[in-house]
Amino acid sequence: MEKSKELYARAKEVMPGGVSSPVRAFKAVELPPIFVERGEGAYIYDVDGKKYVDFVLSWGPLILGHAHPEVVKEVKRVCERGFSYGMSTEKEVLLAEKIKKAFPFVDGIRFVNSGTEATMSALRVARAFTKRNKVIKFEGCYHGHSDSFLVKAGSGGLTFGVPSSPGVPESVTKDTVLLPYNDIEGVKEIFKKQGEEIACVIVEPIAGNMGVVLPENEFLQGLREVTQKYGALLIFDEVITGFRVEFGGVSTRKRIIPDLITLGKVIGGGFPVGAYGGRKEIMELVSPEGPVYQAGTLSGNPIAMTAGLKTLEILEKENPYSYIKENLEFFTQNLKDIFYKNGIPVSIPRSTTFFSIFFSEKPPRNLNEVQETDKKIFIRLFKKALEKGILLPPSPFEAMFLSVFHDKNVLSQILEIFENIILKE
């Protein structure tokens, strides 16, 4: 790692910690980062020329693995055209046409260059909307680092033990309400208390940013329930599980119709986006047809809009998630196998093609069940894959990714590496 070493010592002289996302640094599993040059599948190659096994997968994004040929081949077109016009292309139309395809009960859409952009948007439309202030959301959940939502976030936040962030006035988050992850009962006693003064609810459908938490029973359906009751917004952020669970998402597989949603990773096939969406009487809000401002000089930018598109024209005709689904449980059950066989207490969430591995006896629900998690067992664990030429998440509380690129074969020489790792001191 001495080209990796330098480079970060470099960075540091002139990038805050050295790095552009707080989580890259590597500081939660106590090493320095590694400086990657490329990757092609499964795999990425840092600038020292070493292999890795990519869990991380540009933290989700790149379920058709690295440098999709095909989507490479579209990109490269696109490009030699110029990459980017400040005006409309046909690209937009045919991407949003694809995502209301695939969830039909959006009518209007919103492009934008981020998961953050697109909360942020849709938390700003909800309140016009129902002419509202408060929010609630889940601690734990990581809905971008836009003010209203730093508070108890996933993620980055939690890595660094950073429950909210300074330089957010407490004015900003004045008006959101935190709740535990799963705790329907207690979103009921809040709606009874400020239920006329709540705009909406936002909710990952599968938490993706502390660690995979999933719903349990009724969670979901519950939350629709209640904001219907009291005239409130339901907002689903699919930034993580858009496109990632099925073609559609969280929505679209529960069949829970929300007001608006939120999208990212997937939908750009690797490259800056995002987008928010909901029914008609709602995006016409949205400027130019409406009051709530919102722009962006390079939201629906050729590129990105290229490489999403033909994303999910593969994701739609080769409809790959039952073959990943296959991998991933027979991955999770063998590794769950090997961790016990050794004395080693965890459970590994999973949901079509991600997972947590959580050293714990149950999954956890919620966020104070994840820091009860043994983290030093998962440091240990991440220090001995990165050795072996595997790269997981540099923290606990990320959510872990295939690709197609992730066969049998692949996970198989996984598990063999990992029957020979030992976690205990």
Ligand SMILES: Cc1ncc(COP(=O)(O)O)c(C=O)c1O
Contents of the next structure:
Amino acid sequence: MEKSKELYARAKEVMPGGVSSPVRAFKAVELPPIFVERGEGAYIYDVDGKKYVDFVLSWGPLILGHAHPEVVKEVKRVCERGFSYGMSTEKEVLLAEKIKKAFPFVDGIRFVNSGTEATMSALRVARAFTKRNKVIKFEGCYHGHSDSFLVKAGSGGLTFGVPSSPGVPESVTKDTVLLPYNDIEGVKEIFKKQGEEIACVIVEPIAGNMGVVLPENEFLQGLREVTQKYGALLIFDEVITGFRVEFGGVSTRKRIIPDLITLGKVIGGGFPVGAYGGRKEIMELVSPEGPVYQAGTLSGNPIAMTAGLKTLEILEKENPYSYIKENLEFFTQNLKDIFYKNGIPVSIPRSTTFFSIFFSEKPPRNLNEVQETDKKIFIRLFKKALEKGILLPPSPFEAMFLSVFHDKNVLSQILEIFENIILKE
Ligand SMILES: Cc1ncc(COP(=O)(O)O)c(C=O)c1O
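The form predicted together with the named molecule is what I need now, so please give it after the form predicted on its own.
Now the complete complex, all chains and molecules, led by this one.
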């Protein structure tokens, strides 16, 4: 940790908290952060040369693992022709077509540079379309850090106990209605009272930012019905779930069609990207076709488009979802057994390629239940795992991800380590 420690000390002199994004500071796990030098497949290496099995995977994008050779080759090839033109390229069209193939209900797609921009812009379009202002979001769901959504958001906000943020005007958040995840009755109540004012409901169709919290059967369908009844739009924020649950998202898997979706992470293959899309009559409001302004110097830039397109091409061709799912089932089932053998109640909600470890008898249904889980055991596990070369997300409230390189061989080694860690407790 010597070089990491030295870099952290220097970083703190020149960057707030020494990081470019809060959770990277490892505050929630009471350790100094690692600084990473490189990644390959399922592994990353820190600047001190230590190797870790990576369950963070850049917080989700790297379903093909670090530095997938085919993606590297294509990005290198495109880099040599220039990085960005601020003009349209074929890659954008190809990526938009590929996304449309996976999400057939999407007629129009706009590329942006992050998930934050995608959700912020989707909200603007929803407000313009409905000519209403209010948005319903759910406690523990994170939709990026734009003002309207920075109310009881997950991950960083939770970790630091900052449910909202100074600098966010009340005049903005007064239009954000907060409800518990999975509480469809609560949603119906609000619509009964304020239905005419609600522009949209935004939801992570599988929550990933308070750890993984699965939607109950009637929740998403209920959201679809109630929004339709009152003329509000339904936005599925599939920034995590898009191309992680299948070649598509939760919307395609569950056959629940939202009005708008937001994407990010996997569709950039590890480069900065976001996108929002939906039905023609909604997306044609977006400038320059319509009056809703939204733009970006680097939006749709060729490098991100290339990495995303190559990633989606590989996912479509190789369809690795059932393979990763099977590995994840193998891993989580054995992990559960290890904890149970040691008398530690655990629940491990999962979906295809990502999961969470909650120290609780039952999987949490919402943020309150998440907060009742035992964080101390997670922190202990994190510290010991890190020592042994396993990088879990440095917060009990984050999802863990698998890639195509996290095979049974890699996962068996981790199980063996976990067995010993826990037995020694
Ligand atoms: C569901 C969801 N929406 C939006 C975002 C924001 O994306 P970004 O960090 O690219 O701004 C995230 C980030 O983790 C996310 O998980």
